[in-house]
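Next up: just one chain, as structure tokens, the form predicted alone.
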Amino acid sequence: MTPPPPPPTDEVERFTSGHNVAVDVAAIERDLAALWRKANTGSVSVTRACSWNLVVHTSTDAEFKQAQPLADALVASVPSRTVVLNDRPNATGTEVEAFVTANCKMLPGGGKLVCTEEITIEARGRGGEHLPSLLRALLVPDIPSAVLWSDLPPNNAMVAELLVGVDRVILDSTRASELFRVERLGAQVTSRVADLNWLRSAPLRLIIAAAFDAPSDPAMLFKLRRVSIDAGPDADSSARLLIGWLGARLGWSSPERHTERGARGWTMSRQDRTLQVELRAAERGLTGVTFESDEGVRVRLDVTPSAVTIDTQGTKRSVPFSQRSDADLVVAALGSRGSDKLYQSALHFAVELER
């Protein structure tokens, strides 16, 4: 394998073409205006985009290493001010330090960059508490602010700190052990709470719903007496998502355990009818959804990366199904898509199962 270029060694040519370049923590802004003014100089003319404030923030190796090619994938479809807050608290060395670099893009016919910029905070120890008011003092004014996590932000004081004035929090409940967590903190902000998890299954969600169109009675849906889930660990919260998503949107009553179950079951009612609703042990992921009605009708949906099985009385068909990009669920959740009033009541009804 043939080892990458060495980067440059001109500062400009290393700013606007991805690496890092370090400046001074008490006048970034300036330091950065300064490679914009250089970067103009030359033969190519380069023009500034942005329409979203982004701050991600990090904790471990394997997030901030993320971190890059996620703005990179970014640049095309939602231009933003990129602000990696990579805060290691366990971590010894300089408490603050800074860094910037351009996400650029040659425009079609060439002779013009469009660029979007990334500025990176290295915090150690103490560091992090001067996050806030450094996060304020980078974000660009009259446009709205975004931050993402890649898991669920800790319930502490710093963070409340950077969530003030932000548009959307964006987060992952995939990992999450208790939905409630999520919830709480959308009751926590005032800005809107989008969930990467959720929008990860809106293509199986549309799957399933499609499942019970003609030819096949979608007044099933409204005689079911079982609804089985195969998940593993890492798709618990995924499943009870997928169960308040139904619950919600079949008007099902709020859940009671059900005995024999515990935790993995629940008894629930819709007018006069009953059903019961599992959640099945399966070794990774979510790989399938069971309906059964009180007439005996039967529809298996078997979940692979690639595909989706539907089986309906014996009779099967597949469906494509891919998992989509982590940068494209970013755009969906900076979109119209992040503020899905339908994610509210799933989530309520999810969360009500833990109780």
Given for the second form:
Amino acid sequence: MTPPPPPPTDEVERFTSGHNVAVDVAAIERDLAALWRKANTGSVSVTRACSWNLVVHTSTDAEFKQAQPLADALVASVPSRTVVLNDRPNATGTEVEAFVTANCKMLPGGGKLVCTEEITIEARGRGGEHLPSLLRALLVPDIPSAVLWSDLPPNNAMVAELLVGVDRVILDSTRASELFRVERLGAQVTSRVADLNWLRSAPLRLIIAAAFDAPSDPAMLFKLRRVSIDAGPDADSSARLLIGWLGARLGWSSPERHTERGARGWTMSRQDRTLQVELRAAERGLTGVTFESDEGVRVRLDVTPSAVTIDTQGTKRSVPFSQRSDADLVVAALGSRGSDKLYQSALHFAVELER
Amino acid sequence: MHAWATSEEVFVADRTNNPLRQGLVGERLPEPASIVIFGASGDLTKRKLLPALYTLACERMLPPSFAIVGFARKAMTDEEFRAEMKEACSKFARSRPLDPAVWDSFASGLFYQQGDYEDLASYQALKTRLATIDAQRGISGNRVFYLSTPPSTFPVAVARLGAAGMVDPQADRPFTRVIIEKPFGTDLSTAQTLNREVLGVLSEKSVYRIDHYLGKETVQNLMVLRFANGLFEPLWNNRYVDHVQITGAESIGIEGRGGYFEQAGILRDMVQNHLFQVLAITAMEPPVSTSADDLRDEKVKVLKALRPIPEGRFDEFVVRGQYRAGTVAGRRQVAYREETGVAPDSKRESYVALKIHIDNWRWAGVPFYLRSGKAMPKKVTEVALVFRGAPLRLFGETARVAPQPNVLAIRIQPDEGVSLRFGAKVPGNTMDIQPVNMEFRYGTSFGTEPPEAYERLLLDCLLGDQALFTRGDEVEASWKWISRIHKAWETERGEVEMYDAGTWGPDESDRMLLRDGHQWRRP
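Okay, that is the form predicted alone; can I get the form predicted in complex with the partner chain now?
Next comes the full complex, this chain leading.
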């Protein structure tokens, strides 16, 4: 395998070709401006584009490694000033270091290089305490800001300070065993909370909804006797959010928990009826949803990574299905889908299931 | 249903009782339906319609139960149709290369039915076939008929649909919608006749007269720019705007379409539909809501307020041109009169420039200059608002360069975006002023490609949203104004001004603006 070429020795070239350039922490903005000025003296004009301040907070090596390609993929769709905060409270060494780099692409037709900038701040030990104030100084004015976690944010004072004035909090509850933490965070911040776990399952919700379009009778949804969801341990919170969505939309209430034949289940009520909702163990992912009505009508959705098969009383149709990349989900989270009112009600219902 | 739903808005598939559909944010998923494309073997189907539908499928904008039925005279099997459409989508779809899983699912809903547009039996056979497909695909009878056929077939196709019992103007459910391609008539009288014939069978709410310009992202952005920002609208009137220029230029010639273009000319081909839509959206009052009728009411008011050109003075307000041989972007372009299918002494216009006044409170005294032409230096469509100068030339004495007017330019295609020109002080010890541009570019700010116009329009039709389609009275109002020019050209001895291919049109067009103290922008 050919080894990657060494980074250019020229500082400006390193900067515009996506390599980190160390800058003075006390003067990040000034050093960055100087690099842009120098970059603009060449034959190609450089345009900086920025429509969001995107802050990525990482606390582990794995998260930090994941953040870099995600940020690169994101700026292709949402030009942003990306600030990666690598917060390592247990690490030793220089408390705070800063690096800058640029992501550039040539506009069609050439002649103009459009670039976004990325600032990485590495904080070790107590250096993390400086992150909120550093961030406040680095946010580009008059454009919205989002903070992104690849999991749930840690519950500490620094994070709480980081969230002040932020327009959107993006997290991923996929691995969350307790969704009430997400609901609590939502109550604490004034910004919108967008959950990648919820956005990831948006196509499935659409397909489930479409399964009850005419000529199917949507009235069946109000005469349900049993709803079963097959989900692996990795999709447990997704399955609970799905139940939350169904419950909130269909007016279910008072979930009472029970365990039956190894499946977790709840007895729900709707007006004068009761129905059983069960979460059946699957090996991996969310693999199926079954709706059964009092009148014996059965709608089954089998989910594979590439398609969903809808079986309505023996009539089958297949709908292509594919997962969006994490970068696509974050783009969606920054847009209108990141402020989904349905999410709040689904989350609230899902939290009820935990009680 | 609104065309421009805000991020907060909930999209609910119209009139369904499906509770799970309610509240699905950001997704506009239509109900199960079949689209029947008349003229399925034609170029538009291959280049635009099927690629747009395939891209919608890729973006999961089509319902799981969906079918596309090609209908044309040519004999073809379903499999041959699928193969032909696969090739077309591979070449022209925005989502390329084809995703095998999406294609397989999409192709399973593609069917072909041979038939004659005039033959009632063909329609009855189509009706039977659609019923079979409905049963196979789980569709409850919703239909969209897309008339992508020669305009002469529109009345007969609609009449046969009616005679075969395939449309019910009174029924909301299942729905039947008919999309009619342009041109909708060739003058006021033919447009009125066509409206009468179509509305004899269908109700206005089932008729979707398509003008693909309205599906363009930037045309819709014009409304967002005006009505979603507090900054621009207060300046959008005769107090601040000096004049408006609307340009729709194409770098290509007529590309072998001599037969068609000799009949149509640029005034029918571009101005009556596309540029007049852009004009109406630029000049209209804020609509009461974004519903289809509120929006179209405002556009119609603009078209009705266009001041008729006084009899005998057409030359002052209209310049028609025709290209001579020349060079466009380094490529030789033959003269219009040397194109295939064009008469050697043809007076048909390949260029037209108009000076239009809108007699209403907002625009009184502000000329709107429109120009459209073939074989121009480049392909560009834009609207430019040229503002009045500052009331006092404070820097008039010291500035070495006279300040230029502020211009707000909305670029519709290509390189979609908005730019604002204003004067800035040149750094140094003098008070020199230089025009600079503040630019917004879709490609730079959003990083994603805007959807193709046909994607948006087909989706809107499936969702029952007519806002981006023209209404009967709107079409007639535009023809009423345009037809007078055609009549004048037929009766007066006006000459066609010649221009070299690869230039911005005849000198007379420049002179028309110069007489008002203006000049065309170089887009």
